[in-house]
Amino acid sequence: MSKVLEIRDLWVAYEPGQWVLQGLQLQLKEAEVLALLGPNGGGKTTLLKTVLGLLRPQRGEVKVFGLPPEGARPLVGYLPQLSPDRGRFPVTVLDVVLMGRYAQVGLLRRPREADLQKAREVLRVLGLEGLQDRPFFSLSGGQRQRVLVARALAAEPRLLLLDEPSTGVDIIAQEDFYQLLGALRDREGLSVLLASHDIGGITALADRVACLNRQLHYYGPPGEALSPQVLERTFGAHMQFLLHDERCLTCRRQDG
């Protein structure tokens, strides 16, 4: 499989000497899901912004499909954290998905029939075709999450970046969402870089896991990421987790 993302000795700081990311070495291959696990403030969003080309590293190198991040943007879709219900603009589900076509259409131009067809196709693939005329903010959290994924997929990316996609979504919707990502990986060959502080269902979805808290504390198969030593280094000594599903890789309890 070809390399989608390659990160070598990455150092990023917002202020001189105040490193948010220190010496990261990562890679993501085609049709893989790489989960970034770590606490809030651990550098996950900073890493995603660096991969998008929104932040420039002080040291190291990031290549996306062999290109600098700025050159690879047309190949990358992005789902930011779900925001609270502020600024309820009167947009429909179809309107939101069509926003993903702006790069092809142009910001002030009307969408073409081909753009409408692509938006409807993505809605169908994600099981949302019956909602295209509904107001976006009338949907449940899980439905809105899928619509925002549809917006990202409407741009026809080869790499999808997701920042805390389970925020504000109930546990059933989270599990459905992870199954959807797995299907997109398997059916469409989509590569996914997913950031979260939730170690639940993500570990069952991911092909590899990177445990990140400014530094990389683990990078490899999901099961080995969940040792007490790795979790302590990543999340801190005083932590506790409890998962309910016996099929999940993380069904154990750890008290620090």
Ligand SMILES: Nc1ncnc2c1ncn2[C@@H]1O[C@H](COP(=O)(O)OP(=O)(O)OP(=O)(O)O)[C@@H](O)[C@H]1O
The other form holds:
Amino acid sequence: MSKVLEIRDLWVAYEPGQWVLQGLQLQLKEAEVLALLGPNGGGKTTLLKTVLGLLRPQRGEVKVFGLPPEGARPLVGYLPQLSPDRGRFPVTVLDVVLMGRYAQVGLLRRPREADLQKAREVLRVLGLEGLQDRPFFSLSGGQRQRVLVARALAAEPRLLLLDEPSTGVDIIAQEDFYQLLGALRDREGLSVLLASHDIGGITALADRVACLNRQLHYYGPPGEALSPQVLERTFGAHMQFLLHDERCLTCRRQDG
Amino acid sequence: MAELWELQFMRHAFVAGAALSIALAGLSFFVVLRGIAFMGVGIAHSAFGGVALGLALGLEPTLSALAFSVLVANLIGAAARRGAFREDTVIGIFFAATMALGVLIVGLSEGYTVDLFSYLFGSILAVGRAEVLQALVVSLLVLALLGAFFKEFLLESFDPQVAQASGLPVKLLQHLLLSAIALAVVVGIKLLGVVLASALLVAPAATALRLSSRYQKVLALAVLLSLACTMGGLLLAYWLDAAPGATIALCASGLFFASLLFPQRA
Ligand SMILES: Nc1ncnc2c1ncn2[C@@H]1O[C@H](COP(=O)(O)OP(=O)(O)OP(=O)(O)O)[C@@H](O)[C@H]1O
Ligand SMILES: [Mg+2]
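And the form predicted together with the ligand, for comparison with the form predicted on its own?
Starting with the chain above, the whole complex follows.
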């Protein structure tokens, strides 16, 4: 299996000396889902941005499909943590999803029928076809989030980077979405790197889990990852999450 | 109407006004959506500095105003990015700095004052062939740019982060847009006065946004409103013997206020 993502000794800081990512070592193979878990401020978003080439590491190496991050962008779909808020920006849901295909369409070209069809198909798969002509700004927060997921998928990426895709999304849509990700992985070999706070839900889907709080506290299969010791090390005294399974019982919720 | 077309100065005014009002309306779409309405006034004042600088250095003032304003527009973009400020904050600073530069130069070199104002606030009813040509060239340039990269400008205005992540040259796009605004505003000032250029850089899209939430319609409406106000304003100014910049600007802002009286259209 080929390497989709290869991270070696990655160090990233926004301000000199203030290391947000410290010596990270990670890999992602084809058709693998890697879940990033960690507390607020643990560096999940920073890691995703580095993989996209939006941030440059001070030290270490990031290769995406064997290329530097900038070179791999056409193969990558991205859902940012914060959705755009530009007031009454006059675009419909379909327009927004179509934006996901702009890189494929290319400069100086207009989207073609095939692009429109792809956009509609993705909307259908996510159960959003009824919204396609609605102005984007008129949607609820969770609906917007799902439309932006659709936009990321419309690019037909080989690697999907999702920054907290289930923010504001209801349980049913969330379950459906995890199933869809699983199906895309199994059928089409899609690789997914996703930051999440939904420890219980995501571990059913993820092939691997990375517990990140500045440093990597764990990287491996989900089962053992969630031992109370690992979680304690990752989240420290600020354990903000309730697990959705039997392991809850051993985790203390503490307010720091 | 027909006899107006016989008058060469009216012909010039209509052609230059139409071209420029379409270009400004197209730009207004992005100016309003990106919240950089202050850009028009900012550039207008930097043009003042550019004219003064040109006169002091013995350059052609229109060209020096164009070059200086494009430079300032790009510096505004770069400074906003570097300092992680909104453009409007930086415009506020450049606006004062370039105006101050102009005032300083004028003060140091006696005798330019009259020239300066005629260069800045020329009347559309007195434009010559060269100025019409200038307006046409700049308008076509702006429209070609908007047409060629429309979907990129749209994505970059809606979601800059994803635009960059998807591999678009976002910095280049920002600078192209700012340069286009500077060019159109300076030519607009030259022909039609400072009031009109800033009015048409904001009002058409703002009004159109009240009438539709589809970008295709918003764009079409903005162009239509801008064109209608320019043509109507020119005629009115001719009949009333008034300043065309003022009638056009009043029309554009009047339509905006009128649009507020009706409920927002989806
Ligand atoms: N633009 C920035 N400038 C300076 N520091 C930043 C910036 N963005 C993030 N940081 C810092 O980097 C650290 C990691 O932030 P990051 O956004 O990667 O965390 P996260 O794991 O995504 O958190 P969350 O769960 O809240 O989304 C935090 O301490 C944050 O304060
Ligand atoms: Mg985050």
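Just so we're clear, the structure is a prediction, and the values are computed from it rather than from any experiment. For the two forms, the rigid core is made up of the largest set of C-alpha atoms that agree within 1.5 Å on superposition. Residue numbers count along the first chain shown, from 1.
With the core superposed, G141 shows a C-alpha displacement of at least 2 Å between these two forms.
L131 shows a C-alpha shift of 2 Å or greater between these two forms [criterion: core-superposed Cα displacement of 2 Å].
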